[in-house]
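What follows is one chain in structure tokens, specifically the form predicted alone.
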Amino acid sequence: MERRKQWMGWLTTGLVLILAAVAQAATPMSESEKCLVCHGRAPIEPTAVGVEPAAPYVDRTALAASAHSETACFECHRDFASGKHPRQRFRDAQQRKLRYARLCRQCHSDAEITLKPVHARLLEQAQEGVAPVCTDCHGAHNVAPISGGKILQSERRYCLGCHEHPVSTVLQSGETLMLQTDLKVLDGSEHHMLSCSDCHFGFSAQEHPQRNFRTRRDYAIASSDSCKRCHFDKHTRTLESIHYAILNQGNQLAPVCTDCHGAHGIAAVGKDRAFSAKRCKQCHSAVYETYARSIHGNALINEHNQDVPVCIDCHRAHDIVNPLTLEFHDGIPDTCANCHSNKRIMGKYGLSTDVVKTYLSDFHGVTLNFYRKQKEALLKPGRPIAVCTDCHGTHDIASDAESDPRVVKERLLLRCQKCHPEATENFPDAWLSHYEPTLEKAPVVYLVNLSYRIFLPIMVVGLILQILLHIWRYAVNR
């Protein structure tokens, strides 16, 4: 019985194998599969005669992983087919490469190719008689997709052949400019998917022009100009900044793109707010030290709190305006409102969101809005009115809750006396701070306000009732 089962198993397996072979034989073979019967089996002798023979062997694995994996053989090799296999002869291997490089132009037009600066220069050289060979960079049957990063790695390997070593050049001023690039820094950059020629346009395997700069600063300024090719919107905003104005006046110490964002190690400023503030420290070290001791800076640096404002929140990033102008001064309440009117942020720390609202409803805020409207309607220059920073400070903002009330009052009096020289010791007491009066805070003011809210409606209702009674009496006695 067992032997019978074994024979039945063998018979079933044989029958399945026979049916599979028949099905495979009945399935029509594609043109590409017919080509690979010979060209994908093992290296064969080339049909072309050349100094450097190249076997027309195609690696199936590389072809399947290439950008042309779905492209049939005859779409590139249009002279060949299953029933047509002409013999070709070439003077040498270079002629053969040039012949097949032209096949790429059947699908890739000049307009598409010139979108990349390195390709545009190659086409210019072609017009001068130097024929570009596409397969030198992109490969032949293992054409690497650009989005997959293989072309990027190929170009990097070529450039880093020199630039991963401590190479340098001497500038006209005698300064030494290091040209070494750290691959780890480059891979950790926000631009890690860009190729070298995307920023260093004009450079390629065929072209490496010599560039002469007077100083290292001249080189930095010239290099930052390449950023606008991709970030033109941000570049446009920098044209309105105080930094660009200073640079345009001839001060080369004014910061450019690479001073804030770096060169090869481009950092994402938005991910680390402390990093952004430290970039500003490079030029504004005294201001940074003052900020670091403030309530905002201490929370950012020591507590790693990402809710507190940093330099670019108040001064903006690319269109930085002159903070000494009246326009910037008048816009400070709006700047502070970005955080202090945010219920989500203020709720975390138990702070009131009525800070800016109470300021705008107070004497200073009402006067500020009046001057703003007057300036817009009559083009009449305004006058400086006390805003948030006049009382709380700018970069040295301290916590009032953690300070001695007497010290706070003394400091506030000094600030009031800047605009009100006749202010006495009790002058700051006339201000109710940024909180609505309650029974706990300013109870007398709260009770007076409450009495007015009750008394005034009664007066209005009584006045209306009196008028109606007079009208009724006049109508009855008539």
Contents of the next structure:
Amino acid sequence: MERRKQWMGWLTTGLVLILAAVAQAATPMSESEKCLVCHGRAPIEPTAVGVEPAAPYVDRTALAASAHSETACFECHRDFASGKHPRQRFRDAQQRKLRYARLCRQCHSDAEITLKPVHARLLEQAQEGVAPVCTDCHGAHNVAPISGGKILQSERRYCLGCHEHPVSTVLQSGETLMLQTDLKVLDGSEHHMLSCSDCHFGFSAQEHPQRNFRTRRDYAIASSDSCKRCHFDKHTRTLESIHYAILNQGNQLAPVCTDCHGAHGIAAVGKDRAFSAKRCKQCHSAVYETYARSIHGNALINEHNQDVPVCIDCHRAHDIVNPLTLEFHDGIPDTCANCHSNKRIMGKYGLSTDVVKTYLSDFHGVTLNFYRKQKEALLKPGRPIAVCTDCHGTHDIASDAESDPRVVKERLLLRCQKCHPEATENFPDAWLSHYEPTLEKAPVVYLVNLSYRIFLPIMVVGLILQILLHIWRYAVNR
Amino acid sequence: MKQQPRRGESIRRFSPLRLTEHWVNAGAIVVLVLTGLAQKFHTLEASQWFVLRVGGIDTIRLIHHAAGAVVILLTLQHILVAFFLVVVRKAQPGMLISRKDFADTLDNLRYYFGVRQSPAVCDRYDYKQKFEYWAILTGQILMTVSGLILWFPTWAARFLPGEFIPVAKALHTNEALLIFLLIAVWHIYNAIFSPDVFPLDTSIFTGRISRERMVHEHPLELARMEGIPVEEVLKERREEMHLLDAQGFLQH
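Same protein, the form predicted in complex with the partner chain this time rather than the form predicted alone?
Below is the whole assembly, all chains and molecules, this chain first.
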């Protein structure tokens, strides 16, 4: 029993092996296999001298994964059918590519491919003399099933197949909108890892919806909406900005994301502060010119000093508020304090960090602080109080050390008179110019403070001793 | 012949004018101290709470100026009345500081330390009262001048150097603290917590003082009022103090 079973096993194995060998010998090598004997062996030397090396190498794996995995080589390369191998010569790679791209159209008719809007546009261009090259987007031997279109090559490669050429469209207003972009620009941008459809949502290898814009500005404003899909925090901040408010009022010149940041060439922010200031200059050129002459702007532009404030340091970048409001004005001491109370920055230039403190402890600073508290408590807002910029200027801030003291005083008097119209020549001296009173700077104030600081404790201690003595005497008398 | 008040009786010490002066000055100073300290210590949470509660810094300053104006008028009135009384009425200026006040101070210190048997023999105002009176009067004059400079800085800068404005501020804020401490420590003790008057020295409110206290605190004035030699008053004082001593002794 046992022996018979063993013998049957051996017999079955032997039969299977014999059948397999027979089948192997009987099936002739397929046409495609024959081609791949040579073309699947990488790489094959160029076929012609003096031309760009062609690479008739075929990656077996890519071919097997492609939509054409079941298609025989000669079904596309019909000239090579039934063992023929004609010699082919091309002027250049472009010519070769164009020739081979035509092979696709042997099967894929115009009617079939125009079903996709993206092809319709390409065929229009073909009539204008720019031949579309299927393989630019779809690849050749690795041609992928359309359902998995995104992995054709890269999506970017796919889109750039058209959009790296000077394609354009005419908008309703008659303006021409260029739809061209440059791979180099894309690769150099902060977004080089993104796919086109990450921003141009709605577009893909399958979808190329028709968009209708009235003007180029309309298109720019609408496009910048896609930024908020990722940068929602910045978007919500812009909603509070004066730029957004102006845009909302219908002024289309108000800047949107792409006006400052650029679109395909979007750069990393904060790398070059001078660049940031120049962005604002695009619209605010007069302010920029004034700023460029100021102590801050001059240091930025001529000395490449990265410590000085640029526009966005005071005005903020996204939530830029109207600088003419009382709220902004009242916040100015804080704005200046960002740098002028910072010992690390001020130390480099030998500037005092007491300027904000001395301001806040003087009459104006105290009043301003109370007004701000009152506003928080929803009491009626106070009057505008002189803050840093009222004496020092805003975009035209100059160094006081380098200015003529008489000129400074004259300007200060004019400033004082804005709120104190009856102020006379002596009046500006009431301000101790941010100095803490010392024997040199404000001797009388210093001496008054000093004498009270000495006399007050003596008086209080003396009086308390008197009181204690009195109580002691009373207790002893009892 | 003067009317002679006897033991247990009370004597008129202050006229209604002085009572009114005290009321007005006390009220104004309370207001000035509250609204002033809130500005001096503006960073304190309590000051900010108080300022917002009153209705904002402008309201605080308005109240401070109004109370300041009251003190200015009161001080002016006081000086004018004093001038009138002394020059026209030829009244005795009881608040003038004399050499005797310094002697009294030393006498009293000796008494406190037990070197001397009895306290100093004082007139209508003792040296403590004179010190406080002059500290407050000069203080109020200083506060008036510096306060007016701060209230009307542009006006002040017309005939004063600009630096006088921060000087006025330093003076105002320091002198304010001095007056505040003087009242909070010295005046409140002498008028309320001193064992001589506890729980309250009512003479500035009623205008009257007991003859007993006159014997102890103002023997010279009492002797003059009653037309008796001061020795008699002092004898009375000694007897009462011995009585006190005896009582103390018995209690032990």
